[in-house]
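Encoded as structure tokens, the following chain is the form predicted alone, with no partner shown.
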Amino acid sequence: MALKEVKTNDKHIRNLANIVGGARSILYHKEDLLAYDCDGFTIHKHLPKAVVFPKDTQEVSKLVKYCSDNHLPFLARGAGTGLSGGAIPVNGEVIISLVRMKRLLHVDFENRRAMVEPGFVNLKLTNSISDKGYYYAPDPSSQYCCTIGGNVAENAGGAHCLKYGVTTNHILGLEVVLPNGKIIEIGKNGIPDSPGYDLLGLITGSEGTLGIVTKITVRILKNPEAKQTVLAYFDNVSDGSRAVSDIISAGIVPAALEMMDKTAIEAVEAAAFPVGHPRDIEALLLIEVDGISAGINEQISQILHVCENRNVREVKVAKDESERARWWANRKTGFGAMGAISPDYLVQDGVIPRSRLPEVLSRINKISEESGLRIANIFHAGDGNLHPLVLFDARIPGQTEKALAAGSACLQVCADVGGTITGEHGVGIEKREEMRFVFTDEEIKAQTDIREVFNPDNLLNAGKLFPSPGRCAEIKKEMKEAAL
């Protein structure tokens, strides 16, 4: 069949399209570059100088070599669902989307393990092996449409990695195409642990700035014999934050413990999948446990001690599989649900210790007070990963601006108390700035090192993770070496 014509004058885009197969793999025109100007970090837009959708890893291989070989700017693109601005094209990028590569090649449920493309998307790996009773436990809340691909890039988490772990956890192996074309496969065999350096360790979380997974071998896990969820309400922020740290002091590991403040459960029963709260409530804890059958009715009936240690308004336990899928469908739109309560928002990822809690939250709710915009609470509260949504209106002149600064004294308040500004979002263009609160020069410089074997001329990904000192000290290397 012959190729159907792309029909420009732009010689990149026309080989670019050959490289792929013709014109039905390539957008090039404005209106269709328009879906791909950010993800779901949406304050910054830029339009991508294409996009390109290869099939396979030959295919990115060969589209990876013709822009370091032109040095045209790329970067990966899975589903687009990232938050911190991980793949906007900021530099006029063309796009190597991995959408078309979205098959499950292998299972392995003898050694507990599965190889997906990049463009596969999360929950259904758990929903094409839960009828032989496995499934693949990191749970993004956009783990209906995100990719595992994604998952990777950003080290993505979700509720029930206080227990199990981030998706660094659950990688074996990767193939990757580097930003010269080559490709190389790490953890060969679903064997994680190789004489050497941790190269799975340091792609996982990279951000797409060292190289393009186009495989992916992933752990996959039997399912619990027996798990309970527990509801429990508060009427204050700081009983229920006492309420994790006691928990865990017990002794109780649970799959996931969620917390919600008084304005997320607004949101979230607002929008589509309201559970009943009520609302005049300040905040609730999810709590869920997991495991043999023979210890659950014990850790529950110790979560329930601790909650009635604590001023517990009331607590309950899911009398059903349905009800248990009621209240965690409520918590997962939780971001989206802000939709129903403010035009804009705009999410931070904090981590903090789990015992500075109390303090943390009361310091959020000054930042809300200052600035003058609400700000809801959704967040992992067993490992301490926080998730402040800033409301505003970017209609109105400077609230913008307003979110931003909130979003990032938020973060500030975070490193304060000994924690970090992401834990599972990712740095993206977002946290840039954000990354000295954490890191000193010397430490920053260390990590653009490592990017610069892998990435030596910044073309893939360029701009992203790391703060603009980092660039303005590769700018004034490159006029050093062009002067000798």
Given for the second form:
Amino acid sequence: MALKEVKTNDKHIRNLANIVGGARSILYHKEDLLAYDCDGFTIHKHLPKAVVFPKDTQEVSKLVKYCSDNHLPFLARGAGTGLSGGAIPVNGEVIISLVRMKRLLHVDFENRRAMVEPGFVNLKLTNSISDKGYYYAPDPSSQYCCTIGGNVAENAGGAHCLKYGVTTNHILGLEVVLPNGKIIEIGKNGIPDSPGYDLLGLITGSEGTLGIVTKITVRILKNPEAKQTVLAYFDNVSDGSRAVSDIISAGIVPAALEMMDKTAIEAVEAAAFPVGHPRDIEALLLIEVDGISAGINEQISQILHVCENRNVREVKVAKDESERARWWANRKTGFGAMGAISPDYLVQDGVIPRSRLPEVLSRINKISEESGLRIANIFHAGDGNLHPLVLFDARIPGQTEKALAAGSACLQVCADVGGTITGEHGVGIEKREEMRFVFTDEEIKAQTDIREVFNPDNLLNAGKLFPSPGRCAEIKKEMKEAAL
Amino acid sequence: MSITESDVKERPACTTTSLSNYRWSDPPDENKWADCVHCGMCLESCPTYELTGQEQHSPRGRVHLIKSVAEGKLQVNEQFMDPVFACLDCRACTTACPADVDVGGLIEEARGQIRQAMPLTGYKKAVSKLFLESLFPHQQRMNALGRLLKFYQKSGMQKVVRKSGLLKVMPDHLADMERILPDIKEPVRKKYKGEKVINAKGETKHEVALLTGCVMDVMFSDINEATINVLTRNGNDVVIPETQTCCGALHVHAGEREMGRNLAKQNIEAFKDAEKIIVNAAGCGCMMKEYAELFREEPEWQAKAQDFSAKVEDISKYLHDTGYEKPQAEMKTRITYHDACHLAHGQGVREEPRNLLLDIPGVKMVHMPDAERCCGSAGIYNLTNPEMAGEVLKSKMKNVPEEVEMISMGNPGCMLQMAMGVQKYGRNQKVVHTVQLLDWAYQKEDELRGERDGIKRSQNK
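Structure of the form predicted together with its partner chain, please, following the form predicted alone?
Following is the full complex, with the preceding chain placed first.
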């Protein structure tokens, strides 16, 4: 912990250290760098050249300019909780960690907006304004620790995005350091719908390939007047998924409509936040409605009715806030809970039309049988955003490749039924090849052309988001054949 | 030179090798890290990650590094030691972890390997040797230290030293500690020496054995006294086994697992006749509940350790479970409660001490934000890593509500550290142990009853 000098023959390390103010703000020893060789996606690992910790936009700009002038590949990282490998330094990048830029800069209750630095943790925003009756809507399950900067990069979703929309619907303005070190401000003064191209929409979800976001103005919302949460247990998956469609068809827009299958329930019940779900049910739904008090009870009784029509075994409404919180903690820690039943997992993120849920789930089940790997399903059923979790053990030779192939096959199913390959986790390095399931070469080129404009040397987060031309598709195919 | 996608090499998926660089017995347990899926839910719970923003100083980062040594990717060296020893061992990550990864256990096992690979040198060695080897396990020496401290206070020397500016030549963190030395009283082990049983007041419902602790009995013997009072008042006969010793927590935190094992064995023997073992120091209680962990390579002792651990209970939890008399006297005070890490995260005891306090008439509880956040004491962490400990304390003190008169908690290490915080940041709260408050309430009740009886008697005359 003591203040150490930067001792290395590498002049780049020394120069980068000088920009950020010395040894406390740079890591370059292998032992420290290893902690940065992957993010929440652990299948690929690669050491960065260094990790630097700037404290403000100016330092980010200088770092970026230095990397750009010296042809050093670089990328931005927040809490490193991403699930598609967007922050993995596959080219030995200099990682620009934004976690020390974690201030809440300004809250403007009157205009319902707040400005944060990129390292500010998602949930902390809600916690900072809840006493005034406000909150920040996008709530990825990792919201306890993920940063808003990372949310912007991935256009993160969350359980409550069914009603409130994903991150992009809540971003009013950004300050961005471009890959040449220049600083631009878009969405000036947080006024939505500025003239010109929709750069806010372009940057949000660009997975850190177009620039590094250093300030973010977000929309904040008034807490709903009332909130009710329902838990429903089903003896078969198709009844559960039909209930999902029925609820939406009944004209209700739940704030959240989540589903877990049997394997997922096994994991969360074996893990740190069990709530005592029966182990022999095939599916559960977690349904939340919110809004003005009038009408909430009516919606709840409609939901109960729908569930009963679909042969629900048991359905209950949360008694109080603490019960509601327990149900949500159980759901939101679901991915991490896989550790309790499997040494490794790979989570997919396909989106499908809601009406195809029963069919897709049974096809995923088939993939699981064929690959011999268990697949758990925890997902945002309301918006058809699936999260098949492929369970495997990386220590067993060949299992990782099998898991990758099974994950890819799940995405193929999603694409086949008219859906897409990612809803909120991003493409990263994980789903690069699967981009071909949903885009033609021309469509992909239209996108990489845009990247060229911002990131002409492709030094910023190279090798993410888009498939490699030609070659990789073949490798992937071979890999799949070898595995199956 | 620009990078094209085709330059991006497809890296083989991670594989584990058998080239472990843990070369000593009792290495970190593979099954513990197998539970970690690197999700990152632990990050925000970790005080050292909060302060540094660096992932090698985060729970999942540390687990990743510990695993990497086993995979042969890292050596057990200085660079590896830094993150492993900078951990406060506060266990907040185990509360946050969705998969119940035993990060604390891994850290302690890794420290054991590091200590064997790289024995301590210099100042740290001196501190470690003095406290761990020469002091804590030896009751006589601890008592002698107590007498010395008492002499230091009573003789007026403390005043002289404080006035003379001698403190200025001590390292800052030691000078800070001197300022908060509690008043030294007679250790209970000495006081009750020779007494087989301290009898319950009234009918005996249970018999319990008390761990008096090493630091506790010297620095805070009044808390041990309060614990005995509260126990006997509630129908417990109290036994203080003669041959008990230091619990070994500090040794195990420091990677001195062999010393820890020896102390554990001595305690397992000392308490073998006890039905319940009552502990009033969270750190000790947590350690004693985890003795089995030390004996992974000695099945016979492991079984004994499991039986032993099943009998260990924190005083607040014990009172809560077996019932206690609600005090009648009013204590009119505003307090806040600090969760000792090894009580809340280590033993899952959170509500029991709070309820106990709320059962005292007139006690008003003010919520402390982030009450479960470590105070930086962390065993002797505040001696070995004073800089980080100071930063952790600083953020803790910010959360202590201004309007309270007392801060209650269940661990002596925290009490010293929080007292230091109160002193350092010019606050005026009294730092107390939960059972002390209950004991005071009982005492006040007795006094009032005594007065009432006195008045009645005089009226009857």
